[in-house]
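Only one chain is included here, represented as structure tokens and corresponding to the form predicted alone.
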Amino acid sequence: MKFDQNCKKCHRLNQFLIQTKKNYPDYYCKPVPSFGDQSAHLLIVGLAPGMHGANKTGRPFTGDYAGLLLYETLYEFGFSSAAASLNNDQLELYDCRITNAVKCLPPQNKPLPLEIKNCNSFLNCEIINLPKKSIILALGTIAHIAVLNALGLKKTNYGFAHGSRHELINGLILYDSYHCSRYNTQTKRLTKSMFQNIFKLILQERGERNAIY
């Protein structure tokens, strides 16, 4: 199903989203769309919406603290036009885009199940409708099980595992990273070196299969 910015399927965060703008009358307080390259060939996906941030401003890991080290690793690794996203910025994706498992703010920072499987249509629809030797990059357990349910894959054949690679359908490549969030970053779960890392092999892999195809 094609993204729809008046979804209301989930009544638990439809009504936080109401009270959310209440309390934040600028805030944006609505499904968050995709952000980057339509035709891209790497597809980043998050969690969810935070509160302060993609919540706030509209585009996905832009005003808070899990997509400092997302944007500076991206523009580094020649993704991104600009080091840090900031709202209303003229920030470019290159051959990237980037989304979310779920697409509203959820409570905590916590969907539920049904609210995973409530907008997995939206993330199927941006999976199948990707270019040939395309990759994605689950940033976090709920992103991966997210990919794979968006591709009817059983979750027993797929573990998540940072820096793990695994051959999906349709000549679809996913690596798993650990989520960069505040949590994992000052705990040191994550570092810059690790998440680097993960964008190494990604251009690898984009180079192999460049070569192959």
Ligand code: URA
The other form holds:
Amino acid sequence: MKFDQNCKKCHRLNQFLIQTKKNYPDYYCKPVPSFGDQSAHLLIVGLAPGMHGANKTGRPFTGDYAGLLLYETLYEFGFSSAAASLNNDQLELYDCRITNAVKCLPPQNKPLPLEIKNCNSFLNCEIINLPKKSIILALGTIAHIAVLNALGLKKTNYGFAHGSRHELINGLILYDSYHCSRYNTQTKRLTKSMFQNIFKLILQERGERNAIY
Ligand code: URA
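And the form predicted together with the named molecule, for comparison with the form predicted alone?
Starting with the chain above, the whole complex follows.
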């Protein structure tokens, strides 16, 4: 199903957005759309908008602590026009698109299984419309499982591990990374160089794929 900015499928999330809008009238407080061109060959899938980040700005990972490492790395590897994504700036993504497994702000950053399921048809639409030879990068296990579900693939056949590469269907390749969350970066579960290594693999993969016709 195509993304719907007025989706109210999840009662709990809808109520939370209404309450959050009362507390922060200037915040976006709606389902956050994907950012970047639909024709991009790299789709990055995060978890869900953060309260004072994507939920405030309306753009994935923008204003979120988790966006610091992400946008810095995207810039370094040529996927973005700037190293930081601030509210309402002119930042452009190059051949890259960013989305979330869950489009609405969840309480305590924890969407319920039903909410992830409800939102999966948006991700399905996103993925089936990717151009040929596309690569997906899942940030964390929830994103990884959401991608598999969106394609009707069994998670037992594609285990999550940081740095792993999975051949999905229709030539789609999935890479996994630990989520670039504040917790993961501050505890060094995910370091800058670990994250850079994922993008090195992606660039290499993209180069190899473009050489084959
Ligand atoms: N912000 C997002 O948009 N997604 C995440 O997964 C984390 C922060």
